[in-house]
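Next up: a single chain in structure tokens, the form predicted alone.
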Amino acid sequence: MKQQVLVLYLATSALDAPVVGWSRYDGTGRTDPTTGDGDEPPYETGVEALRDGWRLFQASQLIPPYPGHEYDTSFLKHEFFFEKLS
């Protein structure tokens, strides 16, 4: 059994929020995705990925910002990992 992984970064912590960034990894060897190989996200939301058969296996922990740093720029906080097995 081989695994494909899809990482979606969403605008908020809700799975129906818009995708703002993504990464794909293919352990099957059928495709060779790379950073920047597309301008459009593979799905508009995390829910669309679920409907297409991707299984959610990890979501980022929600950590509130330190007081006074609510608007600092940092990493993308709402990261969701999906998988397909084949």
Given for the second form:
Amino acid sequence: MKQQVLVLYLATSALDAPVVGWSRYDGTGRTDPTTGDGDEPPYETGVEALRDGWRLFQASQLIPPYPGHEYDTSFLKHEFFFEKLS
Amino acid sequence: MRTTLLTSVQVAGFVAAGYLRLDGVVPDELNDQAIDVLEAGIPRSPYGTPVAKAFPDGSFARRLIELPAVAGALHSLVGPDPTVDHHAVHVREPREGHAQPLHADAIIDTRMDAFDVQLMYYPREVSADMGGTLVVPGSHLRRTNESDTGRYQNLRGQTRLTCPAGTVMLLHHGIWHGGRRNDSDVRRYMFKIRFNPTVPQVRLWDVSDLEDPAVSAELDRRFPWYEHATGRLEAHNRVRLWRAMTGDPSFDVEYWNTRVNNRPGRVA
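Having seen the form predicted alone, could you give me the form predicted in complex with the partner chain?
Every component of the complex follows; first up is the chain already shown.
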């Protein structure tokens, strides 16, 4: 059993929000996803990935901004990790 | 030297997207010489060398940046007499099998009222399978360090550059980008020069259209990869930069900055 990992970045902290970014890492070695290899996401929302059999195992915590840094922008905040075993 | 300055709408577009594309502005005469020149190498200078010293009169690089469209855009963004931070020739070999991780150059740069500009020049046509440069529009004001963004493979609205020969891009130093995997049989060349401004970057362009509503529209643009909430912060942060670049502390878009700075009865 080897792990395939899908990372979805969503427009809000809700799992049924639209996908704005995505990454895939394939432990089976059958595919070799990499940076900038597609323009269309594999799913439109996080829930759509669940319906296709991906198992959610991590979602980003909601962390308030540090005082004085409320307007800073940095990494995407709403990161969801999924896996499939095959 | 003849230059073609940018308009306010174009500069606002740069502030929003973090880059400006000048397709096919370099004439064939220069493009035809480029590969030999880049293969031979362009001598390096110490960081912060004046352009005239880094690139002697008549040299390939000097002729490139003195093209009216390029010179005008550079003047509009970094002003007269910028210094050359550094330059490099990037080559992506045919079928080399990997892409660069998404990254910003250098270290976290916290300047809110100044920026460097990176020129990227493509002497040959870049087709989709040649794996042109990946650029994430509107990522330049985010504070991340170099390749810490490497986990992100794809973001909605990313620009996977394909372009005609002689294309020049000018990029804000903070933009997220990376060299895509080259799946073709052709070597891909890109020549990069980073410029540091030596004057305040205030009203350096053709400001005759400063009041054009299209300026605000550009500064309020949302890109498809923005999270809903953070997209508002992007607009807020662009307004801060635009205020610095125009010297107009009252400028706003959608009342974002004015509202949160309102402290009735208090001295700011």
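Predicted, not measured: the structure shown is a model, and the values here were computed from it. In this text, rigid core is short for the largest set of C-alphas that superpose within 1.5 Å between two forms. Positions refer to the first chain, counted from 1.
K.L.:
Just checking, between the two forms and with the core aligned, does residue 25 shift 2 Å or more at the CA?
P.N.:
No; residue 25 is a residue whose C-alpha shifts by less than 2 Å between the two forms when the cores are overlaid.
K.L.:
Fit the two forms on their core, then tell me the C-alpha shift of residue 68 between the two forms in angstrom.
P.N.:
That residue's C-alpha sits 5.7 Å away in the other form.
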